[in-house]
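In structure tokens, one chain follows: the form predicted alone.
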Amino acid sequence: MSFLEITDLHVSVEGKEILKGIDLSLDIGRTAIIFGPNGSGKSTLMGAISGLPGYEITQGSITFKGQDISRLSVDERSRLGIGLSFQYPPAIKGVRLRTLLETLSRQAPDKITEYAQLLNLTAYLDRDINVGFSGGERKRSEVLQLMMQMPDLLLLDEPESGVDVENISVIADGLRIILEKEQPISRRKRSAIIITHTGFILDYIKADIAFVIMNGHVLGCGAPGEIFEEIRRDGYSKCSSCFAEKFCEEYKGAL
């Protein structure tokens, strides 16, 4: 069984079905990219995997490390090793960033300072979480939290959204540490699913596979760069037929 196995997943939000039978799997040490137009169900998939409130699984299953997590709470999934980075990280008044990092930490305490320096966030450690932060600072704060948590599965919802090129580079440096990108793939213990619209993250993080989601279905998968070029050239509507011709199992067997 794969590290993450999603089978016939149907998810509703406020009574409306968004995901209509998703099948998707990810092996340990792999990084997957999710492409798809607005409203296709990408963020709903992230919410369902992480167990966020409001995402009702009406059919199917999500298996992580051999355990069905479909009915587990957010904190139970977090303790199993699932970490989520929001597209729009919220501000939290009255809680210092340092306090949150100390609570999250699976690392030695001195890693807070080391990683904060890497992400240019040392001056923000004793400020309230994301209060008055710019878009890039919020995204760096999210990555710092993930670096202290070191989850086995990272769920990243548009990490480059609203972020300038310099910040994308810094964010990617942190993500590469979490994902052990300096190690051969056979020795990596963490995996990631990354939603992207712009594709900019592909210039900084090497991904192993890309999935295309449209109208609540996975249409196909393949090499991230190849699929992104097809989307840029022909758009989603014109490429829907060619995506459907890319068979995921056949491609993954060649990895």
Contents of the next structure:
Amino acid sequence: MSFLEITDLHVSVEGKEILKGIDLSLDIGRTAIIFGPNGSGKSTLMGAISGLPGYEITQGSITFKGQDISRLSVDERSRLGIGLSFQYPPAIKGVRLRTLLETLSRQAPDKITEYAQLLNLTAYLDRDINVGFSGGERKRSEVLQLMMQMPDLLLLDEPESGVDVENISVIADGLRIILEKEQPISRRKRSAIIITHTGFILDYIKADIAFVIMNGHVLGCGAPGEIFEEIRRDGYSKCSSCFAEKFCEEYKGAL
Amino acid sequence: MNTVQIDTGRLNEIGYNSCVASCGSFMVLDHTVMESHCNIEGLVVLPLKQAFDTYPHVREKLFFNVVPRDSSDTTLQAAEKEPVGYYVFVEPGIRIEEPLQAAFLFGETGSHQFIHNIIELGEGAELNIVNGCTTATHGRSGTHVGITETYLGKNAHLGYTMIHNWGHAMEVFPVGAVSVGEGARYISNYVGMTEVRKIVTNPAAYVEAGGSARFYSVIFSKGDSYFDTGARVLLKGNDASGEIISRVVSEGGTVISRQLLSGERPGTFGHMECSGLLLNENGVIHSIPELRGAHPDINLAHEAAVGKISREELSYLMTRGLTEEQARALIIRGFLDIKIEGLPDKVQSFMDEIISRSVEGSI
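Pass me the form predicted in complex with the partner chain as well; I've looked at the form predicted alone already.
In what comes next, the whole complex appears, and the chain from above leads the way.
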């Protein structure tokens, strides 16, 4: 049994089926990238794994650490070790970033200062969460929260969108700490799924495997760099004729 | 001699504690002044009746002046009673850091308490007052009328904090007005966190040139409470400014929140923000922000919103591992969290503490 095992997952949003039988698995210590065009179901997959309301699982299962989490609430999944970085995190007036960080108890409180410095967010600790934050500041705030949460499975929804190059590098520094990227893969305890549109994050975070999602199905999986190159060269329109046979079987062994 | 026992627990809940360092204290139980003293030179704290004898101008010029005797039935009724309350005076140029603490206790079930306070600050004087009003545990029903007249000299500064902790069967009618002199600053904080049958109050500040008046209020309405509260800032002098910020959380009852900013002279400016959060379908929040401009060279603005806790915000916090109850409490606590510039840390911490206690008790 993999660390994360998704089997025949069907998910509807407002009565419309978005995911139409996703099969995907990820081992401990691995980082997966998910590519896919707009509307393919990438964010829906993140919402369904993390348990956000509005994502109705109509068929199939999600197993994490050997437990079927399909019916658990969002906070129960979080406490089990799933952490989500939102593509568009909301602003919460009145709740200071520091107050929230202090409640995320998997890290010692003095880490708040250390990690905030790393992410250039020291001046934002006593501001309301995401209120008046720029796109890059919001994404750094997401990573800071995850660093205090230290989840076993990170779900990163477009961590680099709306972020300049300098900030992507800072965000990646934080993510590498959570994912223990300095350790050999066999000793890493945390896994990640990263959704990316641009692929820029691949320049900073080494991923082990890539999946392509289109029209609610996993089309294929393979080496992240190669798949990204193919998409850049040929676009998603040709994916249906290449990825499935070409990469997927080859990399199943790696899981 | 009043035989009612004073409940120190109730006093602590409104910030009145004889162990806490303060520049002075004043306490009334029902109609009797139980305590009146001050520890600082340049500060006068006296029962009002005694002040009439010692300082004749108090009766002649300050008593029923900024609050006119005939301004309402309540004031007419109060004018017929013997005045019980404090006279507080700070000499010109004296700045006092420690807050003055005052408590008004209601002990006798079914009776009517009439309080009349007068505050006078000389030019450049500074003071903070923390007033707490509560019922003794056995005094559950009755009427409280509290008139407070405040006079701030040129460049004076007063921070005036009012904590209400009434019993659920009390009817309360605070009447307040402030004369804010040139360049003077007045800050009012109102905290109402407990269930009460009725509170009706709508204090006014008349602000002279360069002066400022700021009203902050946080109300947590529960049960069948009825709050008709507000603030009026009338900017009478050039470049006077005002701010009114009101935060109301309701899990029951009715809250009418009235605010008025009136700019009458050039250069006056003001801002108001009225926000209401409905936790369920049992409560009503009726927010009435009003702006009045009587000169073209003014700048007045307001924002108002009444709504519920956003599902998106709750889910966001829950992805961090907070339960729904914890997430809800964090949002409500944050909603009520007003950090007030110029408020002593001790007073701010106390306000924070009672708000947290009230939110935790409700969720």
